[in-house]
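Single chain ahead, by itself, as structure tokens, in the form predicted on its own.
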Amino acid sequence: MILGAALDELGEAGYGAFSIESVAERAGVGKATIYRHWRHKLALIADAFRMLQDEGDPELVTGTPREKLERVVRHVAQVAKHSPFSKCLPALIDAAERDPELRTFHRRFQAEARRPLIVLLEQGIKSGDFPRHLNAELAAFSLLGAIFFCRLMTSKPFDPDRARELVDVVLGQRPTG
């Protein structure tokens, strides 16, 4: 309830205008309740983002490495298109340019969020499902970059239904079979 209210506040007010008082009002709790659990607004925002990250990861137990990769790309595109995270992203990026502590959090959060994708790509390269010449980190940047570029720099978010096409372009291959 409080974490959801924090995301709503960040998405609507931005980081600069974000306040514990406004979050408390949205959540229907006293600000002392929030301060008991979070010392400052960045700690609250960090937990809210971690909650989002933990909630909706796609299933990666079954399927080929390529199917898993397409599932991840589709999921990220859906999150970037419609989610509390998507609404907060511009405010977070903007504020990170001016606030070193927020910048450090944002970079660490993004690196942690990107790591499973890199591992998945590395596993696909090792198993021979993906091209041996592929650089897993650059491929992850390419996949995510296309999605977030569309979200932040164009009028139309990346269509999750184009996940397979994006994977084809980045991997430089068409699936076999």
Contents of the next structure:
2 protein chains.
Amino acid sequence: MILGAALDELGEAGYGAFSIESVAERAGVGKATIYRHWRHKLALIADAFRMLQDEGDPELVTGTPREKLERVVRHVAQVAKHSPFSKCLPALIDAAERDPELRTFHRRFQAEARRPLIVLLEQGIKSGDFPRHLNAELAAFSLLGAIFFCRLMTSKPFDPDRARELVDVVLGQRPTG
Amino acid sequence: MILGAALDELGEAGYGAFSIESVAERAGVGKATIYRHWRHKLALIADAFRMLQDEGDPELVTGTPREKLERVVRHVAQVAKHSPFSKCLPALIDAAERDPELRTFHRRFQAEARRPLIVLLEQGIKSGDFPRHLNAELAAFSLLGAIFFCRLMTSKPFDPDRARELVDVVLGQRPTG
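Would you generate the structure of this protein in the form predicted in complex with another copy of the chain, following the form predicted on its own above?
So here's everything in the complex, that chain up top.
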């Protein structure tokens, strides 16, 4: 409950104005309770993001490499369209620019979050399911980038129903179906 | 000089802490001078960004559609790697989340900035230089997205020398040269 309140506070107030007092109020607990577990706001925010990461990634066991890839891209688009993570992202990006510790956390967290997608691309390239000449990391940047570009720089989030079309662009294939 | 100082202030302080007083100090002028021309900080920041936009876009007259596209992508990568605009981008993204007027400005400014790239893609698709089935806007999101994803979510800006490789991914072509 405290972690959820921390995400709400970060999304609404931003990192600079983030206050433990306000998180305590949102969660209906005393400030002391929070300080007993988290000594400063970064520790609290980091734990809140770890909680998010432990929740719902899509399953990557069944299906062809292409189907798995579309499933991941659709999931990322859904998260970017509407989630506590997406609501906090602008605050994180700005804080990463100003606070070295937050920057280290943000970059490490992002690197871990995109790792499964890169592995999936690497496997598909190796197996010949995806074009052999593709660079997995660059393809991941294009897929994730298109989605987060829409979230951060346009008025319309990327439509999760266009996941297949986006995968087609990056894999260099004609639209199917 | 005042506009340059406004960009420095925005990049370093962020939008919330942005102060006209501090801009005046950076520019070596009185506060009153600034208020005479710009009634509030958004007006000042908007003019500063318009000044940036009027400066150096790459020429789009000579060369094949492919060469022009690479030139634009390389230019965007250079801007994302090192420029006053790039330094201010995290502050803009965060402020757009919290301030409706800044949000309107940010989205309009971004839409104008990517327009030439989308037009270039549309023309190349129409002429058959780029794959016929490509969606110009989605391709632009993938190209720009990869570059800004690296700027905002990773520890390494996108290398402008990889412009051709990125164009290859999105046009679905084998690396050349």
